[in-house]
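One chain follows as structure tokens, the form predicted alone.
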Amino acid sequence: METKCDLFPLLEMVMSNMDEGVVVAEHKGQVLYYNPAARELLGFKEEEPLTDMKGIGAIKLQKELLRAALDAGEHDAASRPSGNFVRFGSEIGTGNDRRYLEFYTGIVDAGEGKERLRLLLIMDRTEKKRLEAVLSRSNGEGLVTKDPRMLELIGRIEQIAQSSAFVLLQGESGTGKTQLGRMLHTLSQRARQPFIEVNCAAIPDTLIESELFGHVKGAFTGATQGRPGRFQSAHKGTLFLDEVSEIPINLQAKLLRAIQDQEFEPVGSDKSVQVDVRVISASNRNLRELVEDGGFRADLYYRLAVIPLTVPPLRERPGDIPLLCDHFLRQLRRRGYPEEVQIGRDALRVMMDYPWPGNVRELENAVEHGVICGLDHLITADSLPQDIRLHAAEVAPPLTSTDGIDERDRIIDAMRRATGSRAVAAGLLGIDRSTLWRRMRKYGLS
């Protein structure tokens, strides 16, 4: 039992199922009550009771309280603390992970003739902090994620951005390879120089050589004047070759030389042009497999893939779907769509179960479709595109409590897919967070 004082049973039941931590202590610091969420957030084991406010993890409470009071304008807080509620944040280590917690605390009256008590509320702000960090690092390039694999990928991009090494981004269409390429450029020493994008799949084979390397006047029918290519336009900056696998095999030798020697001849010219270009390439096809099949030159592949990075598809990071939905709703509002449109729980659950072959780009279109087809400013499952609705009709039913073993396994799977977020896992399972919390406690899951 995690209480030393008598609380109303209803109040204790409510606090036991809250996601926020609650700690009640005597004015001098002896802990009277704390709920399961407080123990979990602070990283205490069940056999390790919280007895004194001085020992809440690695947090120096008195020091943090003084600092927060001074920040709130209480200039004599050190000598005459008011006990007014203050708010502060702290990063703590829990096992192999780190959490950013927000604390809200102050002194409250316990009733006439009773000693005043300190109330401490604890909120987990880790996901918010991670998202803010990603948005800050990406310089507004539209990267919205809290997925560990994506965060690790962004960290690697930050690490390699300052080098001149060529980078190959591989992943399905719509996963954000272009945004990551822009981020690489923005964080590099070439950030003030041009970032030139070329979609190799959108250029006819007969024109791609001229598009990349330029041409001189009279080089071919219709070439009435000379034109510099994309390599020259990217001089001193970055050239982003999207869908590089679509470059014809007969042109790959010239591309290899241009990349390797940083020089080439425009179409119709015998004079070499020298450039200083960093090449970032992207492909939705596996280039190594293309090399093995003879569809891509091995020497060009190894030159492009000095640092190969793989972008995970959206279906492998369902925890990003609620974040991306909110992001796209904000974008739509700026475009003039209604401000008050919300996404219903059933629609969110259907979207989190959908495999998203078009990835983030398809999700963006689905959100706009839902806004247009929603009723009473609410996006429901019926508001979503047909492909998503048809898939929803084929998936397994929501979590039920008829089979305890199956239920426990599904909770574990949902928490894994949601990267530890109970709110996201509850959406995947079709239940609310408090129900999920109770069932996790029932099966001994933390």
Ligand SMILES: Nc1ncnc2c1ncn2[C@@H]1O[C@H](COP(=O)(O)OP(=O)(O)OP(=O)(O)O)[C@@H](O)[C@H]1O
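Between two forms, the rigid core is defined as the largest C-alpha subset superposing within 1.5 Å. Positions refer to the first chain, counted from 1. Just so you know, these numbers come straight off a predicted model, no measurement behind them. First, how it differs from the form predicted in complex with this ligand.
- A displacement of 2 angstroms or greater separates the C-alpha positions of G43 between the two forms, with the rigid core held in common.
- If you fit the rigid core between the two forms, you'll see the Cα of Y337 move by less than 2 angstroms.
- Once the rigid core is overlaid between the two forms, M18 counts among the residues whose Cα shifts by 2 Å or more.
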Given for the second form:
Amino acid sequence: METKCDLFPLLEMVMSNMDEGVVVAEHKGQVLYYNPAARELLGFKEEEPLTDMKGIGAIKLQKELLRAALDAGEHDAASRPSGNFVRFGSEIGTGNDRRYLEFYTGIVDAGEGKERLRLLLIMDRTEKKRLEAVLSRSNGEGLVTKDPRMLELIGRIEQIAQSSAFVLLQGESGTGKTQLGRMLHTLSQRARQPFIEVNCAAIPDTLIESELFGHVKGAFTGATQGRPGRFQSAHKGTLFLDEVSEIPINLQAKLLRAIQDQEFEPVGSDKSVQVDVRVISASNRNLRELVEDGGFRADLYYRLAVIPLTVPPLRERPGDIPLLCDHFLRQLRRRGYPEEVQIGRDALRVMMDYPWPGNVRELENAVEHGVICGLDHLITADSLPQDIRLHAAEVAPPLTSTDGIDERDRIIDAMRRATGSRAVAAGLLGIDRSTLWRRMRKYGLS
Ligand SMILES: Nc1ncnc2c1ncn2[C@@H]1O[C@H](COP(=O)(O)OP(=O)(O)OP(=O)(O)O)[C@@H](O)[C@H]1O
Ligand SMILES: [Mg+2]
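Can I have the other form now, the form predicted in complex with this ligand, not the form predicted alone?
Okay, now the whole complex, with that chain kicking things off.
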């Protein structure tokens, strides 16, 4: 379409190629420019160009704008030169075409003597919404996250759940492997069949064979009765082999055959048993390295890891910490702890700086510790477990320096660690949101 506003060709090229929609309109609503992404996202045809903001009828833009502006306390936004941008979401389309769009819009100065313009940015958040819906559907599992890598992982899990492919979940202790394994089962066609967990590290080497494959009466001293193993219990369902790296090497050939042929002999029996079992395994050790060191059979590894997935550690997704804290506080409340315990800003900052060797499980314990040791319904840094407090005392740099250059870097760092959430970044820096916003503007970061 023709543009009436004076855009540099380069800028226009960028806008023609980006995924986000851009619409520029006169203050009163007459559209001056929009890029191809905007046309696609809003779903109108090339032959019927958008001429007026009112044309974005399906979205009831005016109403949404007004509501968002009121929510943000920006009712007099139009009379202000800047800082008047509002963000809101809207669903458009129906059925399979349904899309969830996020809008970011405000009035911008177009230069001296020129009429001010309305700028509208449109982002497609459909995928994110879909994953959030998956999360809330499987809420029995109580998984919370908004971390892009975790959401991608969950998207992957949803995608592969329907197949019977074997999945290996790797990640540090307490990152959520067991929970994700359960989610995979819940989303699969085997959901109504058993989900059987075996923690290979918790069973002595001498017992693990009979635990997995069962035994017949008299198979060994003390076997006064026959007993089916976990493989049989998992028939038609899912067998979750936790800490699979701990399977003794001399048993690995039998395990390989059992999962490959879906057939095995219980201890002391020469009659084979047939099963239909999907195996999901988990390990907090790097299995591939273990294969290279000769501690794990390569053929078994490739069988188990048809789909290898890695769960990121908590320290790489600090943006999830406030979310998880809220989640665990809610859980504690259900268990009878006092209502309305809040997490203080200093505590949150300390937690977001801590490297979490025990990951989510350690965070869960820290929140409970804080609830018990906090005063006046407030979790402060002092009420957190000792390891976390000591770490904070050792490393915490003063976060409120007056040195402008330092501060700019710290803000950039905090925004990066908070994966773009201004609220989280403000928590990290120990300042409030509006202060952060002001300083970002000061340093040209908004
Ligand atoms: N994203 C999450 N949302 C809510 N709770 C979580 C999340 N991730 C983990 N948890 C909780 O943290 C604890 C540890 O998770 P889980 O047992 O799944 O970790 P794991 O990786 O299997 O640990 P391990 O290596 O010790 O087996 C559990 O209580 C689980 O419910
Ligand atoms: Mg586990």
